[in-house]
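Let's start with one chain on its own, the form predicted alone, as structure tokens.
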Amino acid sequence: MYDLSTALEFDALSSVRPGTSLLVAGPAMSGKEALALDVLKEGARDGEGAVVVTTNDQASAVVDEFRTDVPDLDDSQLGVVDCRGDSGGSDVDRSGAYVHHVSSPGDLTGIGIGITKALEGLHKSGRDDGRLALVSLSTMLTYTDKKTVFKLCHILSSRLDSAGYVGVFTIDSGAHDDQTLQVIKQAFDGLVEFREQNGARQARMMGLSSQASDWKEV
């Protein structure tokens, strides 16, 4: 079981089964991306593997951030799938971290291949426990339709289950209509939802327990 509650204090996140996939939804600048990466960094500090799928930041920036925030990081713990499409390169960063470049955030086949290779590489390096973050589904939805993105999320959920990893996926709730959000949500075991209320950032947890949590300031 995984304890994800260090990054966000909800009882339902203190004992998360391997294979679980979570959707983190909220408006822009609500902290959802930082939360997703914090979940991975907490695991990496305990020696777990980490896979980051990024549609915004360069792979090198992600690697540097992990090295800074996880001082004892072994580069063999980290895999990055860079989906920005403006850089080429090998599948191994000069430091030893695994890096896979994809032609665009709409190349869902390439993204799936990169994730599979990253997971295989982490398992070969002895990282039987690990966490994956995909930031963000909203960027992918500007390149393709909601049904295709839903299919990718469903496939990745199965791969996480096989690998025994957990996954955290982010989406900008203000960028999509309710129908799109409802379709995407169906691919996940749980939902962490952010909102701004009276100038304060709040979050709640849904789906991993019988009842949704109350909104709380974070």
The other form holds:
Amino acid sequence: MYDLSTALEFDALSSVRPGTSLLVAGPAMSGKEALALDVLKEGARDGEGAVVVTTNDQASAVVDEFRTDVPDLDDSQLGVVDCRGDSGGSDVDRSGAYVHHVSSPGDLTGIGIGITKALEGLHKSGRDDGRLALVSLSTMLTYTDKKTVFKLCHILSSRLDSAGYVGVFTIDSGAHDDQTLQVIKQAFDGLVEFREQNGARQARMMGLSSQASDWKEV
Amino acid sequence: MSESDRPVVLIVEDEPDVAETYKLWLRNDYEVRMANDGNEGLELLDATIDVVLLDRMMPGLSGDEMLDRIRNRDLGCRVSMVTAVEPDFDILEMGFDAYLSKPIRSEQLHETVENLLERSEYDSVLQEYYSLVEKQATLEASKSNAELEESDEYDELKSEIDELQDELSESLGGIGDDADFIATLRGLSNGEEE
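After the form predicted alone, can we look at the form predicted in complex with the partner chain?
The next block holds the full complex; its first chain is the one shown before.
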């Protein structure tokens, strides 16, 4: 079981089954991407593997951030799939983190290959537990339709399930219509929702337990 | 099961002995059709074919070219490349669904064909699942909670969705290994699961 409550304190997150995939939804700048990466960093502090699929940040920035926030990070713990499309192919970052570049967020085959190679690398270095973050589905939705993104999420969840990993995917709730959000949600086991209320940031958790949690400030 | 209900496998292979061997191995479980080269293969291609075993190195139309033609015609069949060298994942990027390295054993051939059929099944269940989820979202957006509670259609939809969800999570056959995973994603980009 994975304890994700160290990144966000909800009871339902304290014991999460391997293979679980979570959607983190919220408006822009509400902290959902930071949460997704925090979940991975917390795991990395315990020696777990981490795979970041990013459509927004440069791979080297992600690697640097992890190194800063997880001082004991072993480079063999981290894989980054950079989908921004400024350079192609795979390489090993200066000091060993595995980085794969994909031509665009719409190149699902390339993303699949990147994830496969990252998982393979982590597995080889003995990291059988780990967490994957995809940041963000909103960018992917500008490259491809919601049907494709829905199926992608489903297929990735199944892959994570067979790897025994947990997944955290982010989506900007302000960028899509309700129907799209409703559909995408259905591809996940649970949902963490962020909102701004009277100047305070709040979150609630749905799906992993029978009842949705209350909104609480985070 | 009648002859016509069995899955159809098309073998495209220029060495007759090799092609005959594959046929011998497969004919008890599948309807097997044979082509000596790419051109003949193209003539035999139609919507009834489920799996194509395609020799990569053939005189005339090569396996790669034939694959392009198959994809252009938007046929739902799965294509496994048969090759003399062990390829990398790159081969899946080119559009093949699987690969077999020579020499092939009977067991491997069966496994690959079976796996490709399962993957087609997974794709169509996933497609159906998506359609229902979309329908549910549309209903939820257009009706109030009270209306939804009253609606038999909505109830039925929800239980169908639950059923398909179970079916999908049980049948990891669709993405049992890395090649499945990558090829399934490639299928999404091509929209070939339609």
